[in-house]
Structure formats: structure tokens, C-alpha cells
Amino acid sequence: MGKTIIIIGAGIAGLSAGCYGQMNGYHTQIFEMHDKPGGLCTAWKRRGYTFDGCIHSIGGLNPRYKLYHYWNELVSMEKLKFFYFDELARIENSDGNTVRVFTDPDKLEQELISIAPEDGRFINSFITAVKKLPSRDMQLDKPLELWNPLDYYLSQFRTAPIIKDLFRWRKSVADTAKKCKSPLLKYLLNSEFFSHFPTYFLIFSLGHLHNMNAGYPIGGSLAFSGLLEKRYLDLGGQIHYNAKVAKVNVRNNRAIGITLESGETHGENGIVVSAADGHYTVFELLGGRYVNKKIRKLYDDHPIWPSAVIVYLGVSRTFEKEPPVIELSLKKALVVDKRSRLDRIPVTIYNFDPTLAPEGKTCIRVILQPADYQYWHHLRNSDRQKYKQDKDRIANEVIRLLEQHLGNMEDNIEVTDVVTPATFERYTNNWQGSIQGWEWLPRLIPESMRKELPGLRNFYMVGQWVEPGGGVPTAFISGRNLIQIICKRDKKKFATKLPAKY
């Protein structure tokens, strides 16, 4: 084996970096604060139910696209089972009107025209983009850090056919909705999750769901993370669980290893990679010594994806006639905390994954976002009894709302679990409980950070805090890209299989 790479965090980015590091002849070790892999891409069991904490869907499932072949370097995609959504969601407004967000663009066009004929021109343009844009594979062959002038020149020809469309749909979904005349269509487009993103993100999402390039892996987040963990261990990597890193050791502005909370040190003179929370890495592990104006501005001013309170229910009944996702409009706002009052809530009914619940039973997830991190962080630390009471209050209110909509709920609830921003902070160390890093402001590409910090050698960062956009594929590609960069600097050819001499 060659150089040592110490990786902080066994999330998707850390596992990806570890796998490709092993493939390229490096000796890697991962140090994870939790007792299981995946980071945010995780799940947990409660009395026979598995509550999934992450995946809505992942991209790269269609062999026509590069990402499929990248995934296949780590997991056997053809052996996995995926659920492909016919409906992305069913959205109901306060007047009782229901809109089905089909992933088939022709069905979606018919549905939208039926509710908003006055917006026919807008709808036609939107559907045309759904059919056109996702046909282009936007995945890069290598990280931008390794691009040369020829790469930049050729990229013009690859993006030329769609660049006008990208600029046309670059505004946030919320801003784009303002063009619509129909109140119902405006309401539909202002769905909490997509309203934060550029409109083309929604367009690509619908298109990839339709062409079966995106879907939900049966078994959920932890099962998927477990596949990457197994691949990493099979490649000879080592994972140290319950091993929280307290400090990155530095000598002469060069990272030389890590110190754990236990006092143990590891990785003397090895490369150090943080796949952990960005704020914790920059300002705690490194004491804020290696920052510039851009980094300070990001952490001082740039909005982050808000945290959430999530209610999980184990229900002793099935929901065969319900769609996977329903977004309910509330006549009376649901009070989450002192700052957060919601008038619509998304409900995921896991009737599409029988592995998460015993036969004849179902898991349900209700995401209440945004939630006030400061409120929940302070409450858990200062008044555990009130903290529990608030969680119980929210769970009971959600159950009451679902009883009104779905019926036959209250008598069939077997398990209730409530996750708060304080929970995310405890288990993943994410800054302010953020579940997706930086918010993607309405611009053509999201704000990003370099994988290296100014003035510090032998150290890199990966994950959603340096490559925003969120999601499992982004984290996976981040780890893959980093090893390509390290190989280039070590004058090694990047390999996607174990070296023959291993």
C-alpha cells in the first residue's frame, strides 16, 4: 500500500473517498462519531419498523448516463431493486382541490392544463423543457479542478444546445410561480421542497424520474449506505466507529493527522480528508485558522438549508390506494416552535417499500420544515421534560391531521418517533441541524468552496459543504472527484478497480 489517507466521517462522501482511495493504492482509515455508516443517509429501527432518514430518490439508475456507471464501480446496480414514481406527489390545497404531479410529462401536461387552462402557454414551455433537458447527460467526466483549457473550450459545445433553457429556468421555483395566473398552479409550484431550487432542478428531477434515471432504492437509506460500507471493507479499508475526531493536527501549516476525543492520535504524516460537517471542520477541528474572506462570508451570510422536525409513525394498516407522497394544506397552521408555523405538510407513505414494516403495516414520515434550530437546541439542553412534551404535542397534532385525511389512524398507531434539529446535531454533528448544507440560491450554479483551505497543505474537504446541491449522488461524486485530484497530484492514473498487485 502507498500513502495513508485519514478520512473523518463515514457518510456517503467519506465512504466514496475511502473506496476510491483503496482502489488507487492508498491505505485509508475512516473515523466516524456514530456507530453506523451513512451519516445523514441513515435509518433506525423501532419495534419492527424501520424509519428512513434520508432518501427520497437517487439519480444514476439508467445505463444511458455516466452516473450509473460510476455507481456500478462500487455497487452492482443491476442487482438492486428500485421503486420508480408514477406520481412525484399529490398536492391538496385548502379548497380541497387535488393536483397529481405525474412524472410522465404528457400526463402532467394534461393534469396542469385541466387545473390552469389560462396558463397553457407557460405549461407547454415547462413540459417541453421536461422532455428536452434531462435527455442531456450533465455529469462531468472529471472534477473542475482538473479541467484544462481544452476542457473549457469543449464544454461550450456540450452545453450550447441547452444553455438558453438553463438561463430561462434559472430562477427559483417560487419566483417562476409568480408568472402563473392560476392560484392553484402557483400553490402547486410553491411546494416547500422545490421552491428553494432553480426551476431547472425541478425540470431535471421530473425528467429523470420519468426516464427511470432516478428512483428509490428498496430497503432505504441505511441499506444503501451499508452497500457502500461493505464495498469499502471488502476493498481492505478500515472504519473506526464511535470515534469522534476532536482536532486535525497541524505542523508548519501541514495537516499531519488527527486526535480523537479519547486522546488517541492517528495518521501521522498521512493525508487528512474531512467528510464531516463543514463548520465543525473549519472552526472547531482547525480552530478557524485557515479561512479567507469567501469562507467567512459563506458562514456569516449565506443561507443554509433549514433543519426540520420529522414525525415518524408505525401504523398497523396498509394504504394501497394512497400515493407515495401527499402534501396537505392545513386550514389552521401547525405550530412547530416559536418561529415556525406551517400551513402545508408533506406526508410520505412508505407503501412502496415492504422491507420497512412488518407485513400488513406501514411506515409514515411527515417532514415539518423549516424548524428553529436555536429553539430545539436550547430546549433539549435546558428542559428535557418540556422538550419531550413539545415532541409529543407535535406528534399528536400530526396524527390528528392524518386521521382527518386518511381515516382509521389513531387506533392503529403502534410506534411514534420525533426527530428535531437537536437530533440531527447529536447524531451527525451538522451545523445548526441543517440537513442539506448550503441553500441553493437562484443562480445558474450553486455557491461552492474549494476542497482545500487557504494556507493549509495535505488537507481536503468533501461533501455537501464544498459541493452544494444536496443529495446522495452529490456526496458520492464529491468523494470520487477528490481521489482523482489526489491521484493527479501524485502522478498516478486514476483507477476504478483494485490495482493488480493489491
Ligand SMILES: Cc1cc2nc3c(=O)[nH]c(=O)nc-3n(C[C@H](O)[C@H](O)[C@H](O)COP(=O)(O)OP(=O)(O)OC[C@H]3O[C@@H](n4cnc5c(N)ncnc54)[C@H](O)[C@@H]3O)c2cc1C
Contents of the next structure:
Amino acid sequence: MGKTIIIIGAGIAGLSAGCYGQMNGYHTQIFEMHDKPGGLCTAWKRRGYTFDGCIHSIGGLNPRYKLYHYWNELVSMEKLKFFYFDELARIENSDGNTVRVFTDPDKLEQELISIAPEDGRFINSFITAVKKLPSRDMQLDKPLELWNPLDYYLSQFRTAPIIKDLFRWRKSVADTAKKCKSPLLKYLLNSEFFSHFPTYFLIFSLGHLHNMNAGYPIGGSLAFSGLLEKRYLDLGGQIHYNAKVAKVNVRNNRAIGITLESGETHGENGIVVSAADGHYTVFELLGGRYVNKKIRKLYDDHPIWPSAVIVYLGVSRTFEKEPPVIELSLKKALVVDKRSRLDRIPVTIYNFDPTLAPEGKTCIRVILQPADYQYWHHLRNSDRQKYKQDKDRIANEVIRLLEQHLGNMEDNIEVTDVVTPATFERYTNNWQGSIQGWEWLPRLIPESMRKELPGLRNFYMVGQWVEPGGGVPTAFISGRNLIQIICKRDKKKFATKLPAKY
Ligand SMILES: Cc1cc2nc3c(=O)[nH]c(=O)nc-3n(C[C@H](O)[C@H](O)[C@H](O)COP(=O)(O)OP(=O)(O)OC[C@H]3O[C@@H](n4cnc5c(N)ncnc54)[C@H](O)[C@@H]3O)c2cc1C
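Okay, that is the form predicted alone; can I get the form predicted together with the named molecule now?
First the chain shown before, then all remaining chains and molecules of the complex.
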């Protein structure tokens, strides 16, 4: 066995780094503060219902794209079942008008033209882009850190055919919406979830959902994380659960292992990789000693995916006629906390995954975003009773709204569960309870961040805090990329074992 790698965190990035580390002859150990794998990619059971904490859809499901083959190095993609969205969502505005968001571009075009004929030219060019852009595989063969001048030269040929389109659609969706005349189309594009992302992000997402390169894994997020955990253990990796790392040990500006909260130290001679929260890593585990102006500015100014309050319901009825997501428009804003009042709320009806609820029953998830991290963090620490009252108030309000919109709800609620930014912080340690790390900025070339800190040797970071935009596939690729980088430095050929046997 070769060198040791100590990995902090068994989220998707940590498990991925662990698997590829093992495949490449490193002796890896993961230290995870929670008692489960997956980090944010998780789920939990309540009286027969499985409440899913994460995946709506992930990319890399179509063998035509490289990402599929990368996933296949760790999980047998052929054996997994995925749900592919047709009607992705139904959006309702305050006048009672609805728009159905189809993933099939032709159906979507028809729907959009029917609600906004005055924006025909815009709709047509948007749909053309949805058909064209995602047909190109943008997944890189190797991490940017390993690119040589030839890679940069060749990349021009890969992007050249779509560079004009990327440039055209680089603005945020909200800015793009300003061009539209139809109030209903504007309303649709101003959805909280994607309005601040570059428009090409929306275009790629729709296109990949259509060409079956993105979808939802049946069984949900924890089942999916569990496959990566199993693969890691089968490869000989070791996970220590309930093992919170309190410090990265450093001598002469070189990481020399970790100290757990319990006081135990590990991995003095190994490489240290943090797959945990970025802020905690930089400012707590390393005491803020390895930062430069750029990193400080990042943590001071860069927008992050905000945290959320999420209401989960276990309902003893089915919803055959409803789409997977309905975005409701509220006549009176729903007060989430002191800073957040929402006048539209997305309701996910898990009628597409029968494994999550007993027969004849359904799980529902309502994500209330943004939520004020400071408020919930402070409230949970200072007044547990009021914290519970606030969660109950929100759950009751959501149930009342669903009763109004869907009917036949109140009498069928069997289980209610509410998570807050304080929950995200407690279970995953993510800074300000963020659910996906750094936000995408509307730019032509997506941002890239370094996996190393200035002045510190033998230490790397992976996961959503060094990969702007975050997400499950991105965290997976981040771990894979890091092991490629480490192999290169150790003058080893990066090896994968294809295909996974389960
Ligand atoms: C509601 C919701 C919906 C989402 N939907 C999607 C989706 O549809 N598609 C998609 O691609 N992505 C989605 N995401 C985002 C996705 O879950 C994350 O971006 C991704 O899982 C991040 O993985 P990670 O490994 O980088 O970080 P994390 O999941 O945060 O993992 C970090 C791990 O480190 C551990 N840790 C932290 N500190 C320490 C410490 N000091 N010691 C030991 N362990 C520590 C944590 O417990 C955790 O297990 C969603 C997230 C949420 C919350």
C-alpha cells in the first residue's frame, strides 16, 4: 500500500476522493462527523416515509456523455433506475394562470407560445438553444490544473461551435426575462430557483433532462450515497463515523494529519484532504492562517446558495394527476422568518418514486428559500420552544395552503417534519446552512477555484466549496479530479477500475 490520504467528510466529494484514492493504490481513511455517509445528499425515515434531503435530478445518466462513464467507475449505472421528467413543473401565477414546463423542447415551445405569442421570436431562439447546446459534451477529460498549452489550444475547437450561443445566453435568467413582453413568461423566468443563474445553465438543464442525461435516481439521495459508500468500503477504504475533525495539524507549513474533537490524532505521514465545509476548513481547522486577499474576498463577498426551511409531509393519499413539482403563487406572502417572505412556493410531490412511501401514500417536500440563517441559528440556540413553535407555524401554514390548492390534504397528513438552516448546519456543518456552496455567477466562462491554500503543503480541498455551483455530480468529479492531480504529482498513471461490479 502506498501513501496515506486522510479525508475529512464522507459527503459525495469525500467518498469520491476515497474511492479513486483506493483505486490508485493509496491507503485512505475518511473521518465523518455524522453517523451516515452522503453529507447533504441524504434522506431520513419518519414512520414509514422516507424524506429526501437532496436530489431532484443529477446529470450523467446517458452513455453518450463522459460523465456517465465516470459514474460507472463507481456505481453500475445500468442497474440503477432513474425517473426522467416529462412535465418538470407546473407554475401558477396569482391570476390563476398556469404554465407547464415540459422537458421536451417542442412541447415546451408550444406551451410557451400559447401563453406568450408576443414573445415568439425570443421563445424560438431559446428553444433552438435548448436543442443545440446540451447536445455537446462539455465535461472535461481532466482537471484544469493538469491542462497543458495543447489542452487549452484544443479546447477552442470544442467550444467554438457554441461560443456565440454561450455569449448570447450568459446573462442571468432574470436579466434575460427583461426582454420578454408577456407578464406570465416573465413570471416563469423569475422563479427563485434559477433566476440569478446564467441563462445557459437553464438551457443546459432543460436539454439534459430531455435527452435523458439528467433525472432522479429511484430510491432517493441516501440510497445513492450508500452505493458510493459501499464501493469505497469494498475497495478497502475505512470510514470513521461520529468523528468530527477539530484541527488540521501543521508543521513548517506542511499538513501533518488531523486532530479529532476527542483529541485523537491521525495520519501524521499522510496527505490531508478536506471534503468538508470550506469556511470551517479555512478558518477553523486551519485557524485562518493560509488565506490571501482573494480567499478573504471570496468568503466576504461571493454569493452563496442560501439556506432553506423545508417542510416535509407524509400524506396518506396519492396524487396521480399532479406533476412532480407545482409552484404555487400565494395571495398573501408566507412569512418564513424576519427576512424572508415568499409569494411563490415550489411543492415537490414524490409520486414519481414509490419506494419513498408505503403503498397508497405520498411524500411531499416544500422548499422555502431563501431562509435567514442568522435567525434560525440564533433561535435554536436561545429559545428551543419558540424554535419549535416557529417550525410548527410554518408547517401548518404550508398544509393550509396545500389544502386550498390541492384539496383533501389536512385529514390525510400522517407525518410532518421541518428542517431549518440550523438543521443543515448541525448535520453537515455547511457555512450559514448553505445547501449547495457558492452560487454560479452569470459569466461566459464559469469560475474556477484552487484546491490548495497559499503557503500550505500536503493539503487539498474538494467538494462544493471549491467548485462554484456545487451539486452532486460536481462534488463527485471534484474528488475524482483531485486524485488525478495527486497521481500526477506522484508520477503515477491515474487508474480506474471499469466497470463497477454492482
Ligand atoms: C434540498 C437540497 C436539494 C438539492 N438538490 C440537488 C439536486 O437536485 N442535484 C444536485 O446535483 N445537487 C443538489 N443539491 C446539492 C448537493 O447536495 C451538494 O452540492 C453536494 O451533495 C455537496 O457535496 P459535498 O461532498 O461537496 O459536501 P457535503 O455534502 O456538505 O459533505 C461534507 C461532509 O463533511 C462532513 N463534515 C463537515 N465538517 C466536518 C468535520 N469537521 N469533521 C468531519 N466531517 C465533517 C459533513 O458532515 C458532510 O458529510 C441539493 C442540496 C439540498 C440541500
